[in-house]
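In structure tokens, one chain follows: the form predicted on its own.
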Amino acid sequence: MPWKTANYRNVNENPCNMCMPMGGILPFKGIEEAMVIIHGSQGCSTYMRRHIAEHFNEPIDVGSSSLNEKGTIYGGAQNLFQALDNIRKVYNPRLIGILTSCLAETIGEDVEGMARDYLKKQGLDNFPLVGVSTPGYGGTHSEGYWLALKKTVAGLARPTEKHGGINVIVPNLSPADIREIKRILEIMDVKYTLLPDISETLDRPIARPYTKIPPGGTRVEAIRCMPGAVATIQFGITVEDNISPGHYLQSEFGVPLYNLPVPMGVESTDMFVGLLAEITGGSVPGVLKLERGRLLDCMVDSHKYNAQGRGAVFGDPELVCAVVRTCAENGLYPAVVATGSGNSGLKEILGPVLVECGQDVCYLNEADFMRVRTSCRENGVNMAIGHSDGKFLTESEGIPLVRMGFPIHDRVGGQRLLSVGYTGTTNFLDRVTNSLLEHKYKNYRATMYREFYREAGK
């Protein structure tokens, strides 16, 4: 086929996502006294450890089976067994997650079977080893995150008597966001199990002596008891059933599942708070009503500025949905909606939300930043919201970027960005509005000259 007519749609240049095992590491960092191993080459775990550490500004320990040429030919079981021995000796974890890299998957390693063999060989009947097949080419870090969560729940959950609690399953949010969700649950006097809980493990205070595994995280016993909950609230409206931990608990144990959007914005936070009140039979506390009122006041203050925005939103599907819904509430038209995931349901989910915009929205799935950049130029975008890889939109197109999501590498404090709940949404809207105003005033004279003088021939 001549090169001019070749189809290059599947060739990504600076993709809008990372690999499956990268996302699979994060849930294990939110489980108490857990450790994680990459079954693959040493370079994979080193790259992922560094990438995550730069975002959270925390030490990130990830083990490796150091699969080499011999293991690639004859199988890597012995490498993995040795790695498990070393991890248990050095870290003394209560749970170990085993993720695979491209190399291990390409040679057909059965990591779940190898985990069973290891436990049998060591006589460890009750030690939780969670094997997760995460080839880098099998999906994005978002799919890796949810699959690791589902496998963890499937591996630990056991039939349990009803205990009156609520399971709350969260996507890849910041530790500050997790703390806010926990605060709302505690204000409403809800007994809950939140999974995963990175609120302390990936944003821990300086303490002496240093511990290899930071304190905090969801307790293993709490995960085992999740089938006894009265309900599961999962912030996963884009998550497919085959990788959904909430769907697993519903299908295997009959725990009712409520799939909600991430609680950003008035409507979505109302849905979360209202559902908690409905399930528990309680009422909405006055402090949350006050915070809701402050958010509404913030919306009034900023709406006249946000109405001048044409936004591009990119990142993980759940966060993209939450941000788009919040923008739509506040008059900031989302012209480009992009995710590196193959998830094709964004248009169906967001269509009813954006119908009042009265304008077409460009949806990009499996996107790279070359497509995002081109779409931004074609759709007159003047504001971008997403992780640090969007800095190229600023450098190449002059589009200001409001950073949120994962990863944030060119700024500090990504782990402290608060965007959920009534208070978090207020903070988010201030960041967006002030970025629009800064861009406007920085380019005001040039814009006036171009639109009113140059075009008039003066």
Second form
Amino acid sequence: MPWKTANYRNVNENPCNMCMPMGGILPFKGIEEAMVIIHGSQGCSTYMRRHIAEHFNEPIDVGSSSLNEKGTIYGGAQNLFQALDNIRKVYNPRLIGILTSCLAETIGEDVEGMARDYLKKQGLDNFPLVGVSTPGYGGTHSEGYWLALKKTVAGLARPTEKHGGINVIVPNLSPADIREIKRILEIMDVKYTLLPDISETLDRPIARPYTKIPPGGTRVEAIRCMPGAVATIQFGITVEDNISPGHYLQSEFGVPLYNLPVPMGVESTDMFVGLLAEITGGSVPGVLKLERGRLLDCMVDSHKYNAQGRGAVFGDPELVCAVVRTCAENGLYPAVVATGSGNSGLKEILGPVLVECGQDVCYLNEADFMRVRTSCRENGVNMAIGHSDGKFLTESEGIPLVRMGFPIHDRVGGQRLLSVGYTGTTNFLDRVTNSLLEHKYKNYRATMYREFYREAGK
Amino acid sequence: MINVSTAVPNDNLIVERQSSILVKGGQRKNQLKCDAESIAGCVSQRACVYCGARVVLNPVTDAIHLVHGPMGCASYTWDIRGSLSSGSELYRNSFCTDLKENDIIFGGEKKLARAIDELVEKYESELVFVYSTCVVGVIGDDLEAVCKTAAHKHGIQVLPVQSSGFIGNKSAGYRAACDALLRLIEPPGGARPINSRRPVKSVNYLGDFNLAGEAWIIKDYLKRIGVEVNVVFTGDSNYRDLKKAPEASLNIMQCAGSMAYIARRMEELYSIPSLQISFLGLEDTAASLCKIADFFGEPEMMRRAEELIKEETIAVQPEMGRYHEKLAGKKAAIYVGGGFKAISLIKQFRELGIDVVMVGTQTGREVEYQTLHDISDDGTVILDDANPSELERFMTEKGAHLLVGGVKERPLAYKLGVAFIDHNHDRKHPLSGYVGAVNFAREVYSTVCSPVWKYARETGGGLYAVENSELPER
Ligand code: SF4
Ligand code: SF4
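Would you generate the structure of this protein in the form predicted in complex with its partner chain, following the form predicted on its own above?
Up next: the whole complex, starting with the chain shown before.
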């Protein structure tokens, strides 16, 4: 299997990822009554808000310390403090996250220290202010997401009496996925704290009155009590220990960590459901067994169509792993597996899964879409699965794209895409299969004509 | 001036913001604070210098657009604009030097030079724009020197765009882009008035980015009245055409926010006069065509302009009339990028019988706010660099049925039960000229009069609904 990576390259052609603070915003949107500020220049936060708003179709309010030339030269504490004052005044949040942009990091701002100074100055001893250093050049949005989560947990978690609940820490999934995970937890009668919970905040029902911070999200108090859980389930097999909130809870408070793949596909969902049964000592309820059976039925129904697909899967490492495993279970073997992230370990994780497929798999780390495109062409890919930017592959190579992940900005409903659990996997597979079928019906007459028809006498 | 805090008191209003908001009332003069830096923590909707520069230059179709900076800045601007091309599609790629920690510490000049080499070799372009971003401004890479060396090496034009984000807002970016364009169009041997203008009536059309083919529509109108478009700044333009810019006999300018500066410079350098025109709305389109014909002073051209106006107006009138009937008396709120666009929109809403109750911009200039103030009705809220909470407050208080704005404002409007019109650079349908005026009216109608509001404006569903709806009467 060839192992290709762009360790050092001079130019990125059509990026496959976003920057660290952008990923850091998302967890804060899943905490109850929380707000977030980007310490840096105004433009960064505006771009990120725009990007997130387009995906979720929700208002995304993010403060900025609006660093200007002066702040850049003399330090931005003044700007940051003013931003904190104003955000508190208008939004009255119960927690504020502060992320940094490239600019703040380049001029050497110590955001965690500044957060402490602010609290002291204001006499706000107990206000949760979570500073996270997220230089845009330091990593992709995936790393920003996990780091912000870890810092939040580290900032809030307190030694707590065992309370019998479990912690569930989720990657950047859709609100519909989060709802499905919660439904499974509830069916299994599990007491849990799910972090971050964007299920209501970023898929908000029309309701009156409008509140500036959407209702819902993980409660701050619940995060404080995470050390008292009997276990942490974290869907983060690609997450390195230094940015892993589950790992933090384990090493600091001794909460056992179960690092699982995203519960998508038969095996991974079995793992999740099985673990829940094991931890709670309960059994798997009938309704989940039925759903599992229906998923199997769906797989059998569509396996031959799936066998005709050669896939390219790209996006956040965690989601890429989940999608590749699910596709492999159905005989749709990925030929190109790509992520914009650096050390994702995709090959180590997926290599064993894909040995069965008997084909070469091209893994791309720190990928850009120009490379993904070239690899698709070289490997005869006929189906792409990933976020909206993959439309580039459709436009340039005619490869149909099944939209999945973040961001989806050229279609509606990214926030409602359900892909986890037995039911979600069924939905996902239908989307993939139908896309293959649509492509086939569109082309097969012309293809067959071209291949086989010869005019008489020629 | 009526202090807004007494006119419309509210606890949540940030003190520093008060001078940027006013209610048109008895006061004779507009005293709105604008063109100032955003206040920290105010959740400004403004974009950065780089964004402004990219808006203006991006439509140059056969250029390599290279962002010198970290990945994010390039990622958020990859092919998000609706500018169309009749030729090269190179401009739709997002190239970036993808600066990493090491580059920040040791400088990014070498990487930039290699990036340019690589791209030029691969894509055979005659023109490269290199955009600087915030960190580049801080680490002090000498863009100018790198570009100069590269230009020399490859025998093409490599132009730096000084668009570090923290040196101002979007307007500063327009200016940085115009500076790059001025360098691009400068003839060998330096700028000078062109004596031998082309014999045909030829104009440069400034400030149209050919969103959904808008520049093509206007080009056709001008052709019909006997005017040739020399080059568009910058919709569907390319290296060769832009080079010819000094040869035009007139500059006509649509988007003043981005183009007033370059128009003035071209007048100084090449003695090309300029006219402010607008092809948004029936009234402005007609007036602009006449203005252009009037400039050239040819009766035949004027006759053809009048004919065109008559023909097109008759063609759209029945449909426009239907919308007017349905929309008369509705209330609109406006929050857009530039002041000139806001002015045009007020006029367009009037054509449809709609009253504007709130109007604001991200980067409007003082003169534009003066005009906005003059043409607004009493009671209209006028504000600069607004934030979501102010938009929410004034739309609700004023009972707006409709907001026109950009991507970030849309979900807010919808959540408040307010209809919405996209007026941004991503749009996929033209809003210019007669066809654009009808599109606009149709869009307003389809959102304001949609049946969905019948359901969505009630208390709504879900867990969080409360008994008494706080929506204004509709
Ligand atoms: S990469 Fe850095 S500078 Fe660019 S948008 Fe992200 S944080 Fe801002
Ligand atoms: S770093 Fe500067 S140039 Fe880049 S998006 Fe942020 S404000 Fe704009």
